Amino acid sequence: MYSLAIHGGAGTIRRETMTPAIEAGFHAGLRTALLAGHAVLARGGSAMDAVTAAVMALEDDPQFNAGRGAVYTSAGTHEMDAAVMDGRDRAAGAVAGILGPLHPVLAARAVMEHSEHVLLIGPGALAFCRANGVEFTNAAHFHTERRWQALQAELARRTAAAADTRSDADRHGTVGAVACDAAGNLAAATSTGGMTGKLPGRVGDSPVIGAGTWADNATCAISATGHGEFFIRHAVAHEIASRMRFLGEGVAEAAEKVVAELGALGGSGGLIAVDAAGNVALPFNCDGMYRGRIGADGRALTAIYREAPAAHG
């Protein structure tokens, strides 16, 4: 039984500032990504193709911090990270600190499929992508006024040495997808613009295999979102897989325990996970997480805050 789960980032707009129109926009964006991935699975496609399609849809949506909606570094530039992993053989590809590829997730997939490496960064990654036919676009494509103003507000706060009162949504964001296809194969994909005002050269957990991205048919597929430094230090994605492998925990139990432990240590965020039976887990320890799931029935269920995912639109 195939299934797909997605996230558009942990940490959401506060309820008191969320309008019906904004909320509807997020649900619509999540639904579009779910249906893109489901279309692949419904025709017998692979989990890898499904997560790629879902993440590409999220990268095209400026509401989310990836691709077109990526946040700015402290230098006013874009540096994007992405990763993919195939649960059949643990093949993986990732890129970090790039600007140019229209879909960073396709850059990561090119690394997996056309190189002997797992992670490429910066100018070398861009040269590799050009040589392997990854579609590029200009820098203006990734500019959004909302993200630019968020950077200006953060730089002003730092100049004034004011207390950091930003919401989790203002601090970070990521998009991702995990899937189990009809053959029981798993895959994961994650893409991000990073943290608003991050130092140029900073790399978070999204392209780090075992931290923000993981897939292994023997256990689970995971895409994480949140304060990346914590996810790296605690090898969150691999920790969940290890709990399943060595403690015999189910995907929901393992994922929920690790996310709760991370929160107790100060790590804000969440993740999506799926096992080879198609069971999905969507835990988070912050105010909300843009998320959704879809199965063979084709019903796209989405949620933002603590409510259970439901059909919208």
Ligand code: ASP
Contents of the next structure:
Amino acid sequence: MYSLAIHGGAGTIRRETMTPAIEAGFHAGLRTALLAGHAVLARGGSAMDAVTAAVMALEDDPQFNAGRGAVYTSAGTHEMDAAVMDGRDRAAGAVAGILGPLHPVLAARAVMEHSEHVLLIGPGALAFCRANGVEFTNAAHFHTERRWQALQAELARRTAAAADTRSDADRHGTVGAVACDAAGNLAAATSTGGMTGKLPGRVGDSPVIGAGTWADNATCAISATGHGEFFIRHAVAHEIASRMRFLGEGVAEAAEKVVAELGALGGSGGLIAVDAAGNVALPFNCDGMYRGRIGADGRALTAIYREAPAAHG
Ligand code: ASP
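Switch over from the form predicted alone to the form predicted in complex with this ligand, please.
What follows is the whole complex; the chain from before opens it.
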């Protein structure tokens, strides 16, 4: 049974500032991405193509911190990270610190498909993308006023040495997708602008295989979101796969345990996971996580806070 899950970042707008219109916008954005991925799976496409299609849709949507709508570094620039992994053979590709490719997830896919490497960064990654036909756009495409203002507020806070009272949503965000296709193959894709006000050169967990992105048919596919430094130090995605392999835990049990453990250590965030039977888990340890799932019945179920995913629209 095929299934697909997506996230649009852990750490949601606080309930006090959420309006019905903003909420509806997030549900609609998630739904569009779910349907894009589902269309691939429904015509017998691969999990890899499905997660790529879903993440491209989320990168195009300025509500989410990836592609258009990415957050700014402390220098007022954009540096994006992305990764893909194929559960059939653990093939993987990733990019970090890039600005230019319209869809960073396609840059990651190009690394997987056209190079002998797993992770390319900065100027070298961009040169590789140009040589391999990845579509570029101008820097203005990625700008959003909301992210620019979030950076200005953060820089002012640092100057004043004031306490950090931002919501998780103002700090970070990411998009991701995991899928199990009709053949039982798994894939994962993750794409992010990283964390608001990050130092130029900082790389988060998203493009680090085994931290923010993972896929292995024998266990699960995972795309994580949250405070990346914690996810790297705890090798979160690989830790979940290891629990499944060595302890025999199911995907939901393993994912929930690791996310709870991380939360207890101060690492806010969550993740989406799927196993080769199509079982999905969407755990998080903060207020909310933009998320959704869809199966063979084609019903797009989405959620933002603690509620169970439901049909919206
Ligand atoms: N994990 C991302 C990073 O640290 C941010 C996020 O998912 O919210 O770059």
